[in-house]
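Only one chain is included here, represented as structure tokens and corresponding to the form predicted alone.
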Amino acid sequence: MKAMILEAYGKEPVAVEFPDPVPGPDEVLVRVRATSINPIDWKQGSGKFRPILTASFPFIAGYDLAGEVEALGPGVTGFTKGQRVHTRLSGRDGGASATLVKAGLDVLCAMPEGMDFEQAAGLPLAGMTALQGLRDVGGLPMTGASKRVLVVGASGGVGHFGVQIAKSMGAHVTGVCSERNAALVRRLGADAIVDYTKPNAYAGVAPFDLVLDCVGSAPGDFLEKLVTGGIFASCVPGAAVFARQAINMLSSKKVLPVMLKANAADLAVLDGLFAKKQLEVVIDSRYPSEQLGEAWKRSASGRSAGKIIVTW
């Protein structure tokens, strides 16, 4: 198999040939057709987040992938060779940036009808983060959520899913983005837009029951925008989020981190929303596997709208 590897922190990914992996019990071998870029990929590869996020070299980065079942591990049932599947790989060891990848049954789903490999690769990590942030951390029910939700970073990888999932739940959604992405965010279902580049951008904006922050904002900047009992859910939690979480019991407003738990059941929920045309995977750009480093640079620029896809 071919894999794009890092030989040390901060190096550019290079193509290397490895022996084909062999799936074990409760594993499926997938021939990869597309992967997607998430900030964890290049953050892990840079080494800037050590010791919290480390890499073992040679390191095969990436977590999201879509492809076809190449082989089944011993005793595996429920999947067939050639079946179209997608996943967010479990754990924190990466592994997606290769032509053949082993995936656990606990995180693997068959792709729904009408979904192509690029869409399927773009959905898992970002989609599950948004879903778990809204439902598990934010407390929104899957239907009938008559709440006001603010999505910060509404045009990004996680944010554009957050807007759509919140709308499918029944919430009133305000998206925070620049004017250049406002039309996209409205098309995805936002009821209102806040252009963060304008002075006094939040003037006249009513308080929210939930803020889903997808860009790593300081929670203190948003607490006054929450109703009593409101929640600030951070999909990019930093030290300020964890410090504030420690004193939640002293406040009427909660600050909570969103800690992704990859699992097949939640990926199936997202696939169901896609099948019902309530969820769209917006693709910002596409790169061939040999340009993985350029795809990382696009993600690190913070300018992408939707998902960055790598084709294999």
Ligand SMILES: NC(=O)c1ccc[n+]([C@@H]2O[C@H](COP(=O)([O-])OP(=O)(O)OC[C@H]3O[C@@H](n4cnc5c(N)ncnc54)[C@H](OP(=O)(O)O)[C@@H]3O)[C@@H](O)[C@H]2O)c1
Given for the second form:
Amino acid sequence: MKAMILEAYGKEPVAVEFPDPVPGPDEVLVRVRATSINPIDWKQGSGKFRPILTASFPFIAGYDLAGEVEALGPGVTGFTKGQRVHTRLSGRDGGASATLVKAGLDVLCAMPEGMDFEQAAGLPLAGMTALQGLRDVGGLPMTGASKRVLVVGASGGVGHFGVQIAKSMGAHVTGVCSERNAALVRRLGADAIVDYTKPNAYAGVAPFDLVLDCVGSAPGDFLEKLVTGGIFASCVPGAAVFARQAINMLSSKKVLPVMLKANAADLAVLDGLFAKKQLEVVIDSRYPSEQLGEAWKRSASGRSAGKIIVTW
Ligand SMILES: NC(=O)c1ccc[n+]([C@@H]2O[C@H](COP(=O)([O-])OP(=O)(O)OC[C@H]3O[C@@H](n4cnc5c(N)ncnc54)[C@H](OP(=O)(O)O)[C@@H]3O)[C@@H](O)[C@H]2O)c1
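Swap state to the form predicted together with this ligand from the form predicted alone:
Next comes the full complex, and the chain you just saw is listed first.
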């Protein structure tokens, strides 16, 4: 198989041939057709986020992939050779940036009808983060969520799913994005837009029951925009989030981290929304696998709208 590997932190990914992997029990081998970039890929490869995010070398980065089942591990049932599947690989060891990848059954789903490999690769990590941020951390029910939700970073990978999932739940959604992405975020269902590049951008739009922050905002900037009992859910939790979380019991407003737990059941929920045409995977750009480093640069620019796809 071919893999794009890093030989050390901060290096460019290069193509290397390896022996084909052999799936174990509870695994299938997937012939990869598309992967998607998430910021964790290049953050992990850069080494700048050690010791929280480490890599062992040679490192095959990436977590999201879609492809066809190439082989089943011993005793595996429920999938068939040639079946179209997608996943966010489990754990924190990456492994997606290769032509053949072992995937655990606990995180693997058959692709729904009408979904192509690029869409299927773009959905898992960012989609599950948005779903879990809204439902598990934010406490929104899957239907009848008559709440006011603010999605900060509404045009990004996580945020553009957050807008759509919150709408499918029944929420009133305000999307925070720049002017050039406003039409996209509105098309995805946002009821209102805040252009974060403008002065007094938030005048007249608060309060919110839930803020889903996808850009690493300071919680203190949003607490006054929450109702009593409101939640600030951070997908980019840093020291300020954890410090404020430690004193949640002293306040009627909660600050909570979103920490993705990849699992097949939640990916199936997202696939269901896609099948009902309530969820669209917006593609920012596409790169061939040999240009994985360029795809990372696009992601690291912080300007992508939707998902960056790598084709294999
Ligand atoms: N905790 C977890 O489990 C978890 C899981 C997934 C992701 N994450 C983290 O969540 C973050 C977002 O991931 P992502 O994949 O959504 O990133 P992304 O796709 O790279 O986000 C890029 C988007 O962010 C927008 N943006 C940048 N600054 C903004 C601001 N101040 N206000 C509003 N929008 C802004 C950009 O729009 P403009 O170009 O218009 O500025 C762009 O569309 C990353 O830090 C990632 O590491 C965490």
